[in-house]
Each structure stands twice: as structure tokens, then as C-alpha cells.
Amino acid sequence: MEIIHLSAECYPVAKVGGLGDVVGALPKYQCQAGHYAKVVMPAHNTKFMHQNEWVNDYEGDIWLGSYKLHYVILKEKTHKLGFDLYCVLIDGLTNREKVYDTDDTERFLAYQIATLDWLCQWQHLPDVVHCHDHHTALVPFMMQYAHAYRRLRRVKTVFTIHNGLYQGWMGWDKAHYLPAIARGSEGLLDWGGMINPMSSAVRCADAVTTVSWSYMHELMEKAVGLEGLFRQEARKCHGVLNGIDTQIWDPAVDTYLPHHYSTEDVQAGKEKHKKEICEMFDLNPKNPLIVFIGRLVAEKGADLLAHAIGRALHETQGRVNFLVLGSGADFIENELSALKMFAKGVYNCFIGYNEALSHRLYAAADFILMPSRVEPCGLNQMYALRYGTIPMVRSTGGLQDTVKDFGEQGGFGIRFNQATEDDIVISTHRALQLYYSQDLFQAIRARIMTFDHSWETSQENYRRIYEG
């Protein structure tokens, strides 16, 4: 089966969040399962683009409204990612350092149109075009109703929602950017008087997936106005839990780690990493270490962190360490940075994105905190489990699908119901209780490293959807 993945992100080419990790892994595992998976993405101006070899696979011209644009399809020469990677270069439009910018409507429309123009030139047709998030969401509509792409109408389309909060809304004044479409099809673009790419994809794609079972049900109740649409289209909607790339995320072989470990020596291995990280950030290595890794935005509950951590440190009398890695909203970054003045020796933060440091934190931490208001799937908790780090998560989306509270039979994590300071503080007390119950703590830590969250199961679920 030939599968074409369309996405704005793909690790390690360009990554902002979990979307990049998924699109960098799923096609590789599909290829290993015997399929022919490819990724087509914008040619962002990133280190990967400059440090690798490319060939011009195709060139053409498209129209974006009244603007004629020349595009080049670049192909990565070495197949180093385990799948064929293609990047759409439109000079001055797609080749930006930022994956997302102020003119995303024009950038991603041009990218989608160029991709379809190129696919129409193929002598054969792929079996599936798999679109990821709103940046590619107009593709199913255009494949069905744009006159220029009639040849693609019989190709199956799948649309995966990684985050339903961002739907790509645009005014009808941008409609002239689209190629000529069939008369009467405009209604499939409209939602509430605007063009809504996500709503269009939900209606036009052959199948719609979200990245966890619970998140699909949540979208039917809360989806920024699309709740009724998801209920209406429920027959073709599926929840497919993301996997993680266990060839990268494995403490026994992780190239970012100075010390490797497995289930056989998890306690000693993690203690080495914890000692080094505590020295690096001036923390007490005798305390349990709780980390937060991610975007510092309200969606992740990061606006709660500074006050909740301050309270937790006060109530526990400094018997726990907190370490935050991330970047995002200025006011959250400022609050977290200011807290360092009042909690020396038990709290620190690193403001910014650092892939290598994130791997070391998963290895060093005793617990990872995820107080998310919205978490469609969540990969951090799966990475944490793989590294023997116990998740402290809010019960939402994929977090409640992958973490069972240690107070329940067979449980191994800490779950709380509300994204509030109180719930974070209470969960910190529970983490301390578990940490000082060392026999139970060590048993859980070794067991969670054996959990299978690899892509093999997920890619098989996608295969069934493609063939359904």
C-alpha cells in the first residue's frame, strides 16, 4: 500500500510539538510493515534542510489567486529517516525559519495546492493521502471538488486531528486563493460564515481519526463549535492512540544519554542521571525530582505551575525538587523565572527548547507533571514510562487512556481530575507518599519500562482504517 502523509511538521526536519514526532515515526513503521509510506511537507528553513542532500524531483507553477508561484519538490537523497521525504519549496513562502507564522493561510494553501498539482503528474496514483491537522485539511475537499484534481478523486483520504482547537479559520475573502471548484460545493467549506478547513476535512475525508480514544469522544462534547459535526460524522470517526518511536526513545540506546540503563539496572541508571541533573541545576539530589517538559501555554496547564509549585514547596517544607523545561507565553516564562529567586536548591527552570536536555530529564526524573487542560494524546507520558519516570497527569484525552492511578488495582501513575493548583499540590503530596514507599516505587518504576507503546500496534490500526 502506498501512503502519502501531508504535514506541516516532521521530526527531525521541523518540530514544534507532538505532530512532528508522530509524522517522523508512523511512516517509518509503516515502511517496516511492508507498506510504501512517504512524507510531503513544506521546505522550512531549518538545520536539517541545510545539512542534508537533496535532489529536485519535480518543478511546476501554480496559481494562488492572481499570484503565479513556482514550486520545487525536493527529495532527501539518502532515505535516512526510513521513508521517502519530500519538501515543497516555494521561495519566499515556505522557506521560513518559523514553522508557523503570521501568513499561514497563504503559506499552507500554496503548499497544499502545489502538492496536489505534483501528485496529478504521477503516472500512477497512491492508495491513501493521509492529512494531518488543519494545515493540510483542504486537501480532501480539493481532491473531490477542484476541477484541476479530478484525477485524484478515487484516492482514499484520511484526516487525523492532533489538536482540534486550531481549525485554520479564514474569511471568505480568501476563497479566491483556491483553484476553481465544482458549482454548489462551497457549502462544504463553510462553517459559521467562515471557511473552516477542519470542518471541511471532517465532511470530505473518507475517514477521520484522532490521536486517542478519549479525545474523539471529547470532541463530540467540546470542539470550538464543531461538536455537532463530529457527532453527525461519528460513523467514520476513529480514535487511534499514537505510539512512540522506541528506536529513539529507549534509555538502553538513547544517543542523548551519557549513561544507558534498562529494566535490569533502572535504579542505578536513573540515579546517575538524577545526580548530574541536580548538580547542573543546583537541586538537592536526595529529594524526589518532578519535571515539567513542554510548551508553556494554558492548554498544557503551564499557567498554573509557578503558584502551584510555590505552594507545594511550602507545604512539603522543601522535601521535593521541581524542574521545568519549556518555552511559550511571556508571562508564564517570567513567573517561572522569578520563582527561582525564592526556591533556591529545590526549584529551577530552563526557558527554551532543548531536545538533548529533554531526553536527559526523562532519564533523571522520578515523576513527570502534566496538568493539561487539553491533551489529545500526549507523548510525554509515554516517553516517561519508557524511561521509568512516573506520570502525574490530569484525566483528559490520551492521558486517561494511558495512565492508571497507583491507588487502583494494577495502577502505576498519579491521576487528578481538575487542572487546578489544588490538584497539582495534592498530587505532589501523593508523589512524596509513593516515593518514600520505596519497595512499591521501585517495583512500579521497573514495570512501567516494559509497557508497549510502540508504533507497531498503531500502524496496524491505521492499516485497517485505510482498507475499511
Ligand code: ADP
Second form
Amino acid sequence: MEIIHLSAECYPVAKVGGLGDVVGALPKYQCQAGHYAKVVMPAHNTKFMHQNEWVNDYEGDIWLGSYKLHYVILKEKTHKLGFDLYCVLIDGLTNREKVYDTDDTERFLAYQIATLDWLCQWQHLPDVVHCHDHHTALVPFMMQYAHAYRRLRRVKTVFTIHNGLYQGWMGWDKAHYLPAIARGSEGLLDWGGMINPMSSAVRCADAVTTVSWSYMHELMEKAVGLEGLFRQEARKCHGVLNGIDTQIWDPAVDTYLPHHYSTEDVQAGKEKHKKEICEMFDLNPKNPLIVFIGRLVAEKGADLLAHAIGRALHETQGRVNFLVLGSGADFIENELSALKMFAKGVYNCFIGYNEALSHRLYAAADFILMPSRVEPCGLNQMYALRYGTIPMVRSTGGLQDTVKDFGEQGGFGIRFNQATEDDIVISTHRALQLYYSQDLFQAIRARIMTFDHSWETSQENYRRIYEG
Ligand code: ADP
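Since the one above is the form predicted on its own, can you give the form predicted together with this ligand too?
After this comes the whole thing, all chains and molecules, with the earlier chain placed first.
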């Protein structure tokens, strides 16, 4: 089967969050399973673009309203990612250092139109066009109703929602950017008086998926106005849990790690990492280490961290370390930086994005904290499990589907119900209790490393959806 993935991000070309990880891994596993999967993304101005060789695969012109734009399809020369990677270069629009910017409507519209223009030139047609998130969400509509792309009408489309909070809304004043569409089809773009790309994809795609079943159910209850639509289209909606790329995320081979370990030497392996990280960040290596890694936004519960950590440190009399790696809202960054002054030796933070450090933290930590308000799937808890780090998670979305509380039969993590300071503090007490029950703690650690969250199962679920 030939599958074309369209996405704004793809690791290691450009990654802002989990979307990048997913689109960097799923096509590779699909190719390994015998399919022919490709990724077509905007040519962002990233390190990967400069460090690799590209060939011009195609050049063409498109119209964005009254602007004529020239585009070039660049193909990565060596197939180094395990799938064919194509980047759409539109000078001045796609080649920015930032993946997301203030004129995303125009940038991503141009990318989608150029991609469809190119696909129409192919001699054969792919079996499936798989669109990821709102930046590619107008594609299923345009494939059905834009006169210029009539040739693609019978190609199947799948739309995957990685985050339902961002829907790509734009005013009707931007409608002139779109190619000519069939009369009467405008209604499929409209939601509440605006063009809503996500709602059009939910209506026009052959199948709609999101990255866990629990999140799909949550969307049917609360989806910034689209909940009724998800319920109405329930028959074609599916939950497919993300996998993790176990060829990259494996503490036995991870190229970012200075020391490697596996289930046999998990305790010694993690101790080495913890010692180094504690030295680097001036933390007490005798204490359990709880880390937070992620975007510092309310969605992730990051606004709760500074106060909750302060209280937990006070209540436990400094018997635990906290380390935060992330960037995001200014006020959260400032609060987390200010806390350093008051909690020396047991708390620290690194404000910024650092892929290498994140890998070392998954290896060094005893626990990972995820107090998310919304978590469609969540990859951090799956990476953590693979690295023998126990997840402390709020019961929501994919966290609910992948973490079982250690108080339950067969459980291994810490779960809490509310995204509140209280629940974070209580969970910290439970983490300490578990940490000092060393036999149980070590047994859980070794066990969680063996869990299978690889892409093999998830890619098989996608195959069924493509064929369904
Ligand atoms: P989301 O896509 O909502 O941000 P996910 O859990 O799906 O959340 O994916 C987050 C990914 O981004 C993980 O690979 C995580 O390690 C990584 N990540 C997030 N913030 C940072 C950061 N500041 N430095 C390094 N990696 C980060």
C-alpha cells in the first residue's frame, strides 16, 4: 500500500512535540511492514535541511489568492530516515527557523495547495493520503471539492488528530486563498461562521483517528465546539495509541546516553545517570528524582508546578528532588526559575528545548510527573517506562490508557484524578513511599522496561483503518 503522510513536523527534520516523533516513526515502521510510506512536509529552515543532501524532484507554480508562488519539491537523497522524505519549499513562506509562526494560515495553506498540485502530476496515485493535525486538514476537503484536484477524488483520506484544541480557524476573508471549489460545498468548511479546517477534515476524510481511545471519547464530550460533530461522525472515528520508536528510544543503544543499560542492570545503569544529572544540576543524589519534561503550558498542568513543587518540598522536608526541563509561557518559565533561589540542592530547572538532555533525564529519573489537563496520547510516559522511570500521571486521555496505578492488581505507576497542586503533592508522598519500598520499586522498574509500546501494533491498527 502506498501511504502519503502530510505533516508540519517530522523528527529529526523538525520537532516541536509529539507530532514530530509520531510522523518520524510511523512511516518507518510502515515501510518495515512492507508498505511504501512517504512524508511530505514544509521545508523548514532547520539544521537537518542544511546537513543533508537534497535533489529537486519537481517544481511548479500555485496561486494563493492573487499571489503566484513558485514551489520546489525537495527529496532527501539517501533515504536515511527509513522512508522517502519530501519537503515543499516555498521561498519566504516555508523556509523559516520556527515551525510555527504568526502567519501560519497562509504558510500552511500554500504548503497544502502545493502538495496537492504536485500529487496531481503523478502518473499513478497513492492509496492513502494521511493528514496530521489542522495544518493539513483542508486536504481532504480540497481533494473532494476543488476542481483542480479532481484526479485525487478517489484516493482515500485519513485524518489524525494529535491535538484537538488547535483547529486552524480562519475568517471567511481568507477564503479567496483557496482554489475554486464546487458550488455549494462551502458549508463543509464553515463552523460557527468561520472556516474551521479541523471540522472540514472530520466531515470529509474517509476515517478520523486520534491518538488514544480515551481522548476520542473526551473529544465527543468537549472539543472547543466540535463535540457534537465527533458524536455525529462516531462511525468513522477511531482511537489508535501512538507507539514509540524503539530503535531510537532504547537505553541499551540510545546515542544520546553516555552509559547504556537494560533490564539486567537497570539499577546500576540508572544510578550512574542520576549521579551525573544530580551533579550537573546540584541536586541530592540520595533523594528520589522526579522530573517534568515538556511544553510549559496550561494544557500540561505546567502552571501548577512551581507552587506544587514548593509545597511538596516543604512537606517532605526536602527528601525529594525535582528537575524541570521545558519552555513555554513566560510566566511559568519565570516562576520555575524563581523557585531555584528558594529550593537550592533539591530543585532545579532548565528552560529551553534540549533533545539530548531529555534522553538523559528519562534515564536518570526515578519518576516522571505529568499533571496534564489534556493529554491526547502522551509519549513521555511511554519513553519513561522504557527507561525504567515510573510515571506519575493525571488520569486523562492516553495517560489513562497506558498507566495503571501501583495500588491496583498488576499496576506500576501513580495516578491521580485532578490537575491540582493537592493531587501533585499527594502523589509526591506516594512516590516517596514507593521509592523507600525498595524491593517493590526495583521490581516495578525492571518490569516496566519490558512493556511493548512499539509501533508494530499501532501501524497494524492503521493498516486496518486504511483498508476498512
Ligand atoms: P506534546 O506533543 O503535546 O508536546 P507529547 O508527550 O506527545 O507532548 O510529546 C512530547 C515530546 O517532546 C517528547 O518527545 C518530549 O521528550 C519532547 N519534549 C518536550 N519538551 C521538551 C524540551 N524542552 N526539551 C526536549 N524535549 C522535549
